[in-house]
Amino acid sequence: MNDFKNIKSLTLDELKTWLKSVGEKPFRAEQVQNWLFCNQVQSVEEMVNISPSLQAKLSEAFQIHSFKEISRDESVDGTIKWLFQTHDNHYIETVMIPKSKRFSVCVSTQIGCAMKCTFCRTAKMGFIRNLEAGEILEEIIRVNWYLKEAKILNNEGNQAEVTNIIFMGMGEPLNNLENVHRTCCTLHNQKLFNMGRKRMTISTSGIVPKIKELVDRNTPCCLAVSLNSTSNEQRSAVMPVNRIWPIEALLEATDEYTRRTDNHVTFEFVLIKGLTCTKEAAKELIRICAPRRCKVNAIALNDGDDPNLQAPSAEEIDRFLEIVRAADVQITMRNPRGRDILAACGQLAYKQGTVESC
């Protein structure tokens, strides 16, 4: 281990707890926050109101920033991925999706994914390690930091800033739930992002205790499930999370999860041809979707590794969603973003140990 320290994955007891054993006063710990995730600043030396011992001993102990920018890619369609350095030479990526006025960043939560989705290229990378929460908010710190320096400006005419957070970039979010939940809790405080839960969207493949806890642990998002197909053997074909808890498991989690917050679950379907995108699967699509509070978002299958999958044809897509419809399950279809950076959904990946994005 390194001696790397992320000031930003400090909660405020354990800032106060570093403060009092550095000789200096508690309070100094909301002045600090405020600095780091109000003004967003980039350098110590930015807290006017913290005195120069202070600001050493800051510089001493922590890293303010975790990550080195390496590269920005602008789609057509506007959407930005960013490639990351991170303070151990590990890589990853972030998105942000502009849509009017509104920005939605798509958050990495580790490096690398153990899921092994057939239709993800973040899978082939295999886990390497779990984002801490400093870098997750690092991650959204940094698109702020570009929305300011390319003066972009809200609805109000003022200067833009994140909007939403979708834990949907590289990695299983409730495979690093404590630092997630970290992260959600820092957005959700009124006293630095203010952001609100229904905001906030964390997505899982499926890990069936891990939904449970979040909701034990009363997270502040919403929450969005990777379903993907019908029936256990097709989805055990695509996701091997489904051979551990099935879609009879996952969905008495998110009925739990729907009676515990009073929520509903979005339900994330990839239309593959001649899988999913089927007259039978949209058939066993309402079987689960119509006795329940949820919706499904469906996107066609983005390009991959696995040359065995292929998406369907615009007509195909079009017959899918009419017999989904016609039985009254809430579905949209999701125009997919960033396609030709690689910056859509199961698209992220990068060779490991070189600054070249897959």
The other form holds:
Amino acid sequence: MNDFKNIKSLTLDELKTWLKSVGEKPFRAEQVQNWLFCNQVQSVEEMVNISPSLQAKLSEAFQIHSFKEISRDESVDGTIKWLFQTHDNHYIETVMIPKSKRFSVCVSTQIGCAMKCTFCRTAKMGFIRNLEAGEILEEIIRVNWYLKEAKILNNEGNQAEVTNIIFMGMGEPLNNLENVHRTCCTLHNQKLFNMGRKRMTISTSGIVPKIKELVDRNTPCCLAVSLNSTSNEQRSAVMPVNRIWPIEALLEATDEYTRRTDNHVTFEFVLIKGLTCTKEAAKELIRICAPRRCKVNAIALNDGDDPNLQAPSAEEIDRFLEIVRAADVQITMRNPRGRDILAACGQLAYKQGTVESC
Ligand code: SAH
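Based on the form predicted alone presented above, generate the structure block for the form predicted together with S-adenosyl-L-homocysteine.
Shown next: the complete complex, the earlier chain at its head.
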């Protein structure tokens, strides 16, 4: 289906232009977007203040929703993972992580990934294509549908809905910046999702020029960077992106981000036994973080396919955290969520030919 058009990918102006081209009044664009993003309707027929003739034109030109839900798995910790089939028969995963008041959704931004990080399962899929803004938004809308259907309440007893978005699923968001930017703008728009900047976090493996572009575009989001290692030699071995933009270049970009946005950067740090979870690495991490306005999110390695990369023991992790905390660097240990359903960081992958996650 090469002529497939996702209506949710269009900006308000683009939708107005289309409406004019089919002889309709441009103000209908606001109404249509309201149905799509506020009411999150499942079909065009539900847009009751839109004339049947415009409904027909919309149905002919666009598909309102494009994913087919293939499976939905729930973890013992409440995390839920969806496997969606795209209109062109590819597969992506979306994860919802409930935590008292918060319902965070970890969205995929690409089908597969080109970054080749050795510890990450998505890398094994290779890169297939970018997701459109409408598709990324659909991941969030589908989670909202589920929360409503399952009558899930937040801890205040109200109908739960998605509160936070983390761009940490499959793919490298900054390699799909145009669509990710559009997504963030729609989410941030007060008339649409009305999500504050602080509720959206883009995580990157470290595409330096794109970090600068993110600042130039003033994309409404926070920035997380997968630092994962403190030495160039080690980082290049596990994250090939480091061979192009080494740690110094990355830090220059994150410093510029902090300076220009007045917002801190979160460094993500995967703890790998004997590699990144050592006394030396802790000291290096202090050298990098102590002089900067930043936070560190540490996470123990989740099982991958590489037998050389192991998770550290609880004692090794404690020792690491103790050293870093003693230097007043703000470090939080992230609890792995959804490991039992392969929904944790670095575990999202889909093997062509099966309808199961690998
Ligand atoms: N490409 C982006 C977003 C996807 S990865 C990025 O690199 O940031 C999201 C996070 O999961 C990254 O911080 C990454 O370092 C982490 N991650 C990947 N594989 C992991 C694994 N096996 N165990 C723990 N964290 C992992």
